[in-house]
Every structure is written in structure tokens, then in C-alpha cells.
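Shown next as C-alpha cells: one chain only, the form predicted alone.
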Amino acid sequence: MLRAPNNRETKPRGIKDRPIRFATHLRNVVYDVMIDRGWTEVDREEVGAWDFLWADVAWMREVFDHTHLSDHQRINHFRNHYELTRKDHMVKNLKRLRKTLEREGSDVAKELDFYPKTYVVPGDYSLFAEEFRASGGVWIAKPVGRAQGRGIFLFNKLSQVSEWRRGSRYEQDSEPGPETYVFQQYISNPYTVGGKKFDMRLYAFVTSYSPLTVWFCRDGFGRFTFQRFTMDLSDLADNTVHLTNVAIQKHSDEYEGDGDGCKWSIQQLREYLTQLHGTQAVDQAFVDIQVLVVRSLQAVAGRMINDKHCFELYGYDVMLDSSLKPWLIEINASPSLTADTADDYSLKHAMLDDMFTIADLEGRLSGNETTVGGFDQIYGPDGWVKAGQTMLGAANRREENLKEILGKERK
């Protein structure tokens, strides 16, 4: 088998030649597309033998920054990634970014108020219940370094939180303090749709910090719990009824084996809303979150390594309240590409597949496309493509684009 090689010489923006080689620890959907798109796999310990590493956070904390790479690899996460995807540090970084811009009289700083009031503890517990005690409500409570629901409870009094708050016990003891978590408000208004609550993952495509270059699927699905939706303090332990996590729904007793009627696609979900609201609203809605999702990663732009060989797909969670506004709940560095149902695989499959065609290894694009597959460019070197405009949500007819700009090559 050929080798990746190791000289510094110029390559051409794609490897048209040969298969593309990667290397991968998964055996999920993302390893049926790269099989699927006639790649070909190598030991992932062999670094000189990929050209596409399908890397975890884990060999990027302890292998990335000692390994050197051929102009030509590419590898699925940037170095500190994690400035946008775990709570502590994007709330940290929001924060930041709001505070510039209010500073300097933008008007942008308003675009900025896509999330809850958050504090980290227990650093900052004492700022925390200084707001609780003056707004009181219900608030959420989320442990920064896990997902698909672990750990997360709501709360509405201060007692139920003592363990975080900063005391004699953790100064004078060699004890360790608690898990660092966020607190945030709940939100206690959430558009339910037959009296149930549901979120947004959505999928945006970052290949370059400097300059911002960010695409966005037109396809996502709303997540669904099984349970009504309700406020009454004696179900806020329930958490089949506040998360809409698969992981959580499954433990509902009216969970359905396969997970299908606990998922709507973005198109159901766009069409449901229009019927009852109108276009105008939904269309605003869906801009909205859009924006979010820019600003969003304008807030790490200056702090993220940017690197030549790294890209990265974030799964967005997105949640609307009853008014349509988006709320940005979380970031997902690695989002779940296992597939529960036929349409999720088919979903998760296309998307992957244009994603791949956009970091375009191949070297099959022109470099001025701003559609390819299901994927839109909504912010590049120039700025905004086509502000106050979305696709999400929108008819995908992937096949006929891909068709159009990759011609022959389109298998």
C-alpha cells in the first residue's frame, strides 16, 4: 500500500489520483460514508499512511500537538475545540463577546441574547445566588464535561444546590470540591407541539476560523419527549418530561422501541409551524437561529487555533420558546452519528457525505460554490452570504446540486 508522503512539498488541494486513506477508531455512519465514497482504511496509529483522520477529542488533547502532518491530511477537530463546545467556556466566551460589543456601541451585541443567564460553579456561586434569590423561578443545572443527559437536574431552591456553594469545608479540607456545572434559568415556556416539549440538532460545518468560513445543513431533526410537557414542581425530577434526549426518552414508559415518533425532520417540523404561524414568522424564526449560530462561533473566532488541516461539524442544539424565539441550549463537539431509524441513517449519511465533499479531499470543487448537497455557506471571507436569508428547513434536492457541480465525477 502507498504511503502518505513525508516531504513539505506544495500538494494540490485534493489527492485525485488514489483513494483517499483514513483512519478511524468508529464503526458508525461516518465509517459507512468514507467506505461508501471508496476510501480506503488504515491503521490510524500509522500517521504518515492517512490522509483523513477521523480523530476523538482524546487523541487531539494528547497526540495532535506532537504529531507533524503532510500538508495534504486533514483531521475533523480543531486543537481547542472545546472553547466552544463544553457549557463552561462558550457561556465564558459569549459573555465576552457581548461585553466587547456593548462597550463599543454595536448593534450587534442584541444578536447575542440567544441564552439563558448562566453562571459556572462553583466559581461563581455567590454571583448566582445573588440572581436567584432576586428572580427566583426554576433553574436548570448541567455538568460541563458530559453529555446525552448525564447529570443534569432542575432545581428551585437554594438548598438543593449546597454542595456548590464556596465554604469552609473546601478551603480548609483536602477534600475535592464538586463538579464544575452551569446553572442556568429554565426556560418555563417552550413551544410544545401536542402539549410536548422538543429541541433542534442542527449541523453546522466550520473549515476555517481565519477567515470565518461556516456552512449550514438545510436538514436537522426535532427531538421529542414522550411525556407532556408541565411546571408542576412535583415533575421537576422527571426528567423524561424536561430533556429531550433519546438517552433520557428511553426510560419513558411510553417510549417506542426504535425512537421513531420521538423525532420530527426540520422540513416537518418548518412546515408545522408555518401552518399555524405563517411564513413571515417562521422564516424570521429560522434567521434567527442562524444568526445564533454565527455569533456563536464569532465569539471563539479569535481564540480558536486555527489550523490548515483541521475542520470540524458541530452539532447545534437549538431550542424554541413560545414566542418562536431561538435559545441556544448547547454545542456538540462530537455529535451522535449512529442512527436509530432508517430516515435518521439517511439523514446522518447525506449530511456526512456533503460535508466530506465540502472539505473536498478530492480536490473535485471549484472553491466558489455556496450550495453543495444539503449544505448552504451562510458567513465566509466576505462576510454574510445572503443576510436576512435561510435554508433551513428548506426543500433539499442535494442530488441535482451535486450532480450539477460535480458532473461526471458524481457517482
Given for the second form:
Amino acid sequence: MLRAPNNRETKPRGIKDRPIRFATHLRNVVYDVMIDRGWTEVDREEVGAWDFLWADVAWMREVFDHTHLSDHQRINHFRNHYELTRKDHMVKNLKRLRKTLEREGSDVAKELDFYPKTYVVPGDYSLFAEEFRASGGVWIAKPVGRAQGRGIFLFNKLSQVSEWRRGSRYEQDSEPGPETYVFQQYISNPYTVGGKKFDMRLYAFVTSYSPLTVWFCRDGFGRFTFQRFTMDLSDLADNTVHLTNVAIQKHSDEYEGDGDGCKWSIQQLREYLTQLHGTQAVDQAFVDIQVLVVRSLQAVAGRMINDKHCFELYGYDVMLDSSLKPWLIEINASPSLTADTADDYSLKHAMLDDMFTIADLEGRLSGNETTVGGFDQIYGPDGWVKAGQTMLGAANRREENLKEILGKERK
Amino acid sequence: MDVFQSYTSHQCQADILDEVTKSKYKAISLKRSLSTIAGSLGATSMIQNEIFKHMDSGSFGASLPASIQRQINRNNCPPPSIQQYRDLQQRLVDRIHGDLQKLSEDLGVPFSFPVEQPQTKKRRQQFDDITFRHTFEVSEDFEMAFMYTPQDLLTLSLELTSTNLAAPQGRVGAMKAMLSGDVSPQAILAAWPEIAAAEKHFGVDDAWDMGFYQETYRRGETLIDGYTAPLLTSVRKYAKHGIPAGLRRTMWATLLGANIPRARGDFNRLRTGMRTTQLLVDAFTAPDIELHGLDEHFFVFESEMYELFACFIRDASVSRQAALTPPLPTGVASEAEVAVPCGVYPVAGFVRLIAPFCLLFSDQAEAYGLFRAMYCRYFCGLVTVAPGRLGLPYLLSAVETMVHTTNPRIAPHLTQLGLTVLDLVHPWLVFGFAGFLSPVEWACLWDRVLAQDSLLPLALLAAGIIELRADAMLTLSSANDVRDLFSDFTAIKAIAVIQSFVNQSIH
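Given the form predicted alone above, produce the structure of the same protein in the form predicted in complex with the partner chain.
The next block holds the full complex; its first chain is the one shown before.
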């Protein structure tokens, strides 16, 4: 891929003479973080008034294109982030990257083997049906446009999804077609702890797609189901067995509290896995996760409308199977920033605060840092920062690091 | 001596004979292999515990040889007589038994009764589900009054008095009996040179010294590689510097003399029994787990903990094999009439002892075998008022002595706030720091306990933590603040604290 020339010289020097003005409609952890940094809130309707806008996706869709932004202004989304976050776009982008690499004869192609077989329906229904007849098994159906586990279900017979068969054939039908879904081969051998399945929520921060610059947070958490995992066909319909979204688990019969007892930190997870499988296997698995993150971003880098005003925080949902191989479940451009528990709050607060430090609206960084707070830069204009190694799940020494890089300026 | 006539001894002999016949050992190699076989079948450990049990019951009496008598009286101050301990234990056991009998009458439920089998096939399938649990109809004001807490154990320990009226010097603190002998840092370093400051340890140095990590791991692997029964002495020597995580299951099994294949059979049998018979004390299990077992590390293993706990309570072999078993309640003729087949009433929070095994060992039957062996050897002394160096009073006395000797300002300051050192440390000791330290640190600590075959590392850690936070504590002016100060274990690295405490006076 072509790399853009190093544009550090054109980077604005930062706002040092006054408090930074922000606008947002949210009232959760990110709001607290911005206030705690000493920023002041302004009305988001007045475009010229804010230095930073924490926008929602609707604003990006409807208003961004008609808005002129000054050099110093920043926004928390890229215009077409859906290339990454909508499941149907992600599938297409990954397939395209894979084909390109295979044509070039690169063996990076096998590093893309982190996405289960996926088909967008009703469009590709016939392709899906062919695959299903050949391999069978259990598949998972997810709506492309919805979140928090809504509308997801598992199936193991074509008759259960016949609704999507009609859409591709009867395009002239006056009735509205079925909702766009992806059908994906279900990972039926997830890694379980105490018999329970889990997935990992990880945070990646992209400051630019051209050149691709990615920061990866050492912190994150694993979300467990309350029910023991089983591939028993009679339990296929029970989403509390199969889906780890907190929203789903909150409605489980077992759920009693406030989200407590549902999560492990990534450090705890890494420690537990290391106890059972040894340092080498677990290190390799975590490096593979880091590679997964970067490859998924490379897949869309060419199509993303890069904009120096934009940066974006992604919530990655990754799952390990029983052989410790990581699988990409989904990417969120608006990861949840509300907190269930005190630990949750401190994790998100620290993570967002470090994110803003990297975004550097105050112009305090030199540009040569590779670790800021709990984030490590994993990919930059010169490619991999430290290939083959990862700090994911390592100790997060953000206070020491921030003192070092910001010195007395840190408030 | 009774030991040779005991059930345990007969069983061990039979096992060894079985093994020898099965494997067709040649006569020449038999002599050399016998101790190894005995170790691998857990026979050595069982006989050892049996001997402790008989010593504990005082049945040797005056017939002990003089050399052993001297060993018992090593600290020149005759310890409280065995009878004192027995009396205290008896009091506790009688109280619990009485409360359980009353509960049984109030609820109209016997100590043990069969579980009702579901009638329909579908319900039977659900019934066989892994997460089987007993349901228990109790009234809303049901309280766990019939069980006991670590505070009860502390109160009883404080009642022990030394039979020597001339109190030895240097005795301070709440314990009336001086039980610990010489536990000064110098004495410990002399006995255990492995914890000198210069020595590298797993749990401390492996994080940053890759060479040490790899070399130690390789040495450990060679020790256990290919041997069904690794040599106990070499494993013990190795474990004094800590055990890498991947080797722990084999090494702990060797150090504890745990017979895992037999434990597997027992566990499966007990699990089936769990589903056919319900005990009155099962009402205790789920609330205990909810109150004490569901912290951030262990919540995932709720069903495993329940199963291990329920199986343990039903395991009659525990009362035979444990080094220390509480007496039968007064008026009860045999073990069959007691509410707990395992012979021990679980202290409140007992699940904390079980939880780390569920996390560290993914094979449930293996976790059960190791937990049971650990209980029979060490935990049994912590959860009863037990005599000797494997008992709780010994540890309490040791901590008090250590804290006072290294920092005499602490005890008076605490007294001003209405606290004693033992108020702070006794929960840590009763549970062997399980549920306080992070699971990895807990495992590192118990590596040392197993390697040295002594509970003193627990006392060293308790004293070390107090010393670590002494300066901060001396500035506090309320008992609650002090309790808060000592409630945070997230940053505690057990072995580093112990090494720092023991080596401090050398500087």
C-alpha cells in the first residue's frame, strides 16, 4: 500500500492559551472525562464555537458533509466508519483485501483467517445456501443495522431462514424485502472458563487512515455469559447461553445485580490463561489478536475518507476458540461509554482520558511517543511499531507514563 | 501402636500390594521402588496424617520416647496440654451440633434424606444437568447461626493458657500461651536459607528475568518428565523457590501425596451421591458461596465451587485421612449420626478455601483431589483450634511475636484504637489468604508452604504485610481506617513481602 508523506509538519500546534471547548449530547463517562481535563462545554449547534465535538453517528451522516471545519477543530468519527462497523461492509472489505493479497502471492492472506464464513443476505443467499448444504452445522444470524444483540438468533436448518430466500428472487415484489442480515458460521468451540463462554472487548484508537496510525489499549475486559455453554440443539434459541452482550445477559434469569460478576479484566484473563496454557501459547494468542486488529483496519484503510479533523475510538469484540485462536466478532464505532460498576467507570475514564491525550488538542506531545497512558502505538507511518509483541493485558502503568511524557504540565 | 491396626494402614497395605502385583515388579527393584510406589499412591501421606491424628488424641501419653518428648517441649515452655485443645474443640462442636439438631427439629427435616426424583423424562434430563443444585425450603428468617466464624476460632484460641506459671519473657499481645518458639528473622533464615535476599524466586523474579524463568522451568520439567511418581525430596527442594504455573498440578500432587486417579473415582461417586441424597447442611453451601465466593476472580466458577463443596461435605474418607479431626459431639456414638459425613463443620466462608482450586486446575476431579489432600494436611489445622505447628493458635502466636519483635510501636497504637494485631490477621490465617491475595499470589505462597511443609510462611506474610503498612497505620486514628488500610491486597506480591520482612534486620 502507498504511504502518505509524513504530514507531521502540517499538524496544528495545539490550543495552549485557553481551555478547550467541547460540545456533546452525551452525559456519561466521556462527558466527565472532558470536564475533568478542564475543558468547557459549549452549545453544539454553533459550529464555530467548539474545538471538539463528540458527535453521534446520526450527526455524521446528516450534518458533517455540510459543515466547514477550521484547522484546529476535531471530531470523534470518520465520515464512512460504517465500512468497518457495518457487518456487511466489513465482510466485503475483508474479502477484497484477501483477494488482493492472494493475487500478489503474499502469505499475509492466511493472517486474515480471523473472520468466520459470512454471507450478506438476501443478496448472497444462493451462495450461502450452497455453502450451508455442503458444510451444515450451526450458523448465527445478525442484523446489519442493529446493536446490543437485538435480532440475533442461531439456526441449523435452512427452513428456519427461508424468509431471506424470497428477497433475492422476487426483487420486483411490491412488499418490502426482509431486513438485511449476515449469516455467519457459528464458532461452536469457544474457549470457556468455568463452562461459560466469553468474548473480549478491546479498544483501538485510530488517529489517521493515511498513513494508518493505530493505538491499542492495554486494558479491556472479558464478558461472560451467566449460563454454561452448550451446543445442545434444544438450547439454540436461548440467547443467554450464546450471546455475551451485557444487554442480553441482564435479562437472563440468573442476573441479579448491576452487571457485577459478569466481567473479568483483560489482565485477569491473560493471567488465568497463562496459568493453564503457559506463557508462549498465550503470548502468541494475544499477538494474533493485535494482528487481527491491524489487518481489519488495513482492509478498510483504502476506502476510508481520511480527514485530519477526525479520529475514532473502536470497540473490538474478539472471541477465543478452544485452541486459543482469536476470531473477530464485530467492531463498534460507538462503544458503550456508560459504566455498570466502579471498576468499569475507572477503566473507561482512564482509557478515554488517554485517548484525548493522544489526540493532543493541547499540543503537548512531541509526536515521537509510542506509549501514552494505557495505549501503545502498534502501527504507524513506518509500519509495525513492534512486530511480534503486544502489551495487551500487560500492567497498565499510565500514571508513571503520563508523568514522564507530560512532565509538570499534567494537572 | 494403634496406627498399624488402623483402617488407613490396612488400606495402604492393600493398595501397595495391588500395585505391586499389577505391575509385576521384580524382586530386586522392589525395595527401591517401594517408597516411590507408596508415595504415588498417597500412602506415605495418609500414614503421616494418621500418626498426627494419634498424637493429637493423646493416646501415646507417657509412652513417648524421650527424644520425641524433648522435641515437643522445645521452646522450654510446656505448651497447653492436648486436653485444653480438645476441650475447646469439644465446646465448639457441641454447640454446632446442638444448633443443627434444633434446626432439624424446627424444620422437620432429618440430617440426611433422599432427593425426590422427577417423574417425567424431560425433567429427568434437566435434573441431570451439570448445574444440579439442592433447593431448600427455609423460612425467611433462616440464619446461619448454627455455623461458626473465624472470630469464634480466634476467641477460642485466646482462651488457651500455658501450664507454666512463670511466663516467659518477651510475651506480649492477646495470646496467653506462647506457642511459637523462636521465630525471629535470623532463626528463620537459618532454617530456610532459600528466602535470603539474594535468592531468586518464582512469583517475584520470573516476571523480569527471562533467563531465570526458562532455566527454572526446564529444570522443573526434567524433574517430573516421564515419572509417574517424581521423587518427593527433589520436588520439595525445587519448590522452595516456587513452581511455574504449568508444573503445579503434578508437583502439588507429589508434595501432597495425592492419589489423583482414586480422587477421580471418589469425586464421580460423590457427585452421583449428591443427586440422590440431600443433607441438612447443604442449606449452608449456596449462601456461603454467594457471600464469600463470588468475588471478581471466582464468580465464573460458581457451579464448580458448589459441586466441590457439596462433594467434600459428603466425603467420609476425610475424617479418616485428615491430620486433625474435631471430636464427635458429646453423646454421639458414631460418625454416622453426625450432620456432616466429612467430620468437619465448615467455617463460615469455607468456600474461600475451595475457590482457588477451581480457578487454577481446570480438571474438576483433579481440583477435588488436590483440595482434599490439601485439606487433610494443612487446612484442617487452620479451621479448628488445633494443637501443634499445623494449628491456628501456633500461627496466631507466631504473628504476634514477629510483629512485636520487629516493630514494638504497632501493638500499643492498635490498643489505643481498640484493636489487636490478631483482630486484623486472623481471617487471613484461617483462610490461608485465599480470597485475599490474588489467585496467582495465593498459589505462590502455598508453593512455599508445601515445600517447607510448614504453615510459617502464612505467619511471615501476615507480619510482613503489617510491617509494610506500619508507617501508614501509625498515622491513622480510627479502627475503621485501619481495617480499610489492610483490606486492599491488589498490590501485594506475597513472596516479595516475605523476603523483605525476613531480610530486613540484616541491613
